[in-house]
Amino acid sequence: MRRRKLGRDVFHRWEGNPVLTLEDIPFRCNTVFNGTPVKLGREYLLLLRVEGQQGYSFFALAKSWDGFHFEVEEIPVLFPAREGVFGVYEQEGIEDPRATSLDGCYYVMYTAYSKYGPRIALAKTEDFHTFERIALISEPGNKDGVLFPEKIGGRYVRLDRPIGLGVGSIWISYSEDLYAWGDSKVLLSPREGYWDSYRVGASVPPIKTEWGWLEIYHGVQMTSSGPVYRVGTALLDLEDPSKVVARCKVPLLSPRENYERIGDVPNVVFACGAIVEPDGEVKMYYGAADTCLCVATAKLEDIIMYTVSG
């Protein structure tokens, strides 16, 4: 592969960013961010995290024919549960969905939030309007769950981010049935002296490539003025994804624009999904400053090049 001439970042921001702001939402809300994309035929769907004015988050749906210009549906598609076990652990909202196509439907991992802390929850849908909650699949203190798009060695595989002794690392776990998860191992940890020295977490459901499973993740560096969230990448072995093949030395997208630096949580670019187009272009959708939703693009081979060589 030849190294292409690039700008400030490997990912190129769409000139029309932000894709969606609260002004684009057809009902009253505080903000919109962290949307997970899927492509059905020629149509793009974005399952959005919307923070309502009540103070908790829920999910809405947006549609597009080009992946850049979206229209948000007038009625949200999923609210926090108010009854049963989900009602207990979603009382303060549902956050940061990540959708994976698997077994003929879409599975959505999301964060259930309550006074007990964050837990990973799993739901499934065929049309992104009707959702079946499956299970709460982690203990408290865990979030950023993403599901691999196929079984490996006959088992489902996920990445997540539990907090242990204040350290946020990416772990890998396995399941026979999507309910019970185990064989958990630390996969990626913060690196002292790097851009991801404070905390790391899975961002995009892993993308299968000829070079390995590509994981686009977020890394956090703590500064004197607070945390800075950036986007990075790692390659995992195709047959044994608990083995890290390569990991970028520098971030592929950093907060630079005003809409990424100024907002409810400043200095944040936070990916929740990506679409790989037939020509190898990757459209990555990310929340900026927890205040709007944006898209950036890069060639898959460039992403791999900078993951391997830094």
The other form holds:
Amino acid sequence: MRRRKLGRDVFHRWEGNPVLTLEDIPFRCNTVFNGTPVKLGREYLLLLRVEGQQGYSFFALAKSWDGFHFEVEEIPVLFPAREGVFGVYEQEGIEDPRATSLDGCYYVMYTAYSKYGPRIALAKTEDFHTFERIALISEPGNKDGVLFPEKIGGRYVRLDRPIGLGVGSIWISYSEDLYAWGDSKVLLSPREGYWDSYRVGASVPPIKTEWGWLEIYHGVQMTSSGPVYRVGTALLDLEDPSKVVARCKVPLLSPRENYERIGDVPNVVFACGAIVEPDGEVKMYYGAADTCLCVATAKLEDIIMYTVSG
Ligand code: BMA
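Right, the form predicted alone is done, so what does the form predicted together with beta-D-mannopyranose (BMA) look like?
Following is the full complex, with the preceding chain placed first.
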């Protein structure tokens, strides 16, 4: 008898994956991937990165009642700015949104792309249809910004991934007002001899748990045929998130299925958000091979266990 395909990773892929492909998009585009979810009452919203046929990205919105079957709206919700300061730095698209509920609204950190390189931008929304751009909150050479869902010690806190000297580590920074950021420290670096030996970056906005802040991040290993992107986890101290309490030894999701291995960028699983259900099930949404959008689930306690002991 053939062995079951599920169960090789801590995260279990939904049997109906991919959740969304090009065929589900009601307008012409190249691909859909890297989406961030929120739950508004009983409804799931997914803010999606859609890449247009010219290769630049923008955001569309999908809706669902069960977190698995999504309908994509006909009109995209956010395009790269064409004027003002954002117009200069979004000329080559907006990418990888990450939504955080805070102060009674949603903040979305995303990557603004231009000929100067990637910068982190911050926007605000209540309904995911109208967005107020707040600020460009990093210089170029930075991406993977995620905002914590509450202030810690009276300050806003974010993780990001500046690419100093080509080494991609996850950093932590603080802000009084969401505009000016500082007190930056390196938090998690690539580990020689591990699956995340080449680069790491924040993926999912930190999740508060009784064991610490859970950060679901991506780790990259360079191979002779290019990079492999996997999903891993770390726990940060609740009061002082610049302290790493635990970090997984092995990844919790690795590219294995064809839709994760074959696409515009092969061998990529890249999460941008997760929903923790009341029963402790974590639904993690991830882009696969930069060509479709998928979901995988795991119990929060299992994720913590693998982070601490895996
Ligand atoms: C990262 C980002 C993601 C992408 C991933 C894999 O650096 O650009 O948008 O999914 O690479 O190509």
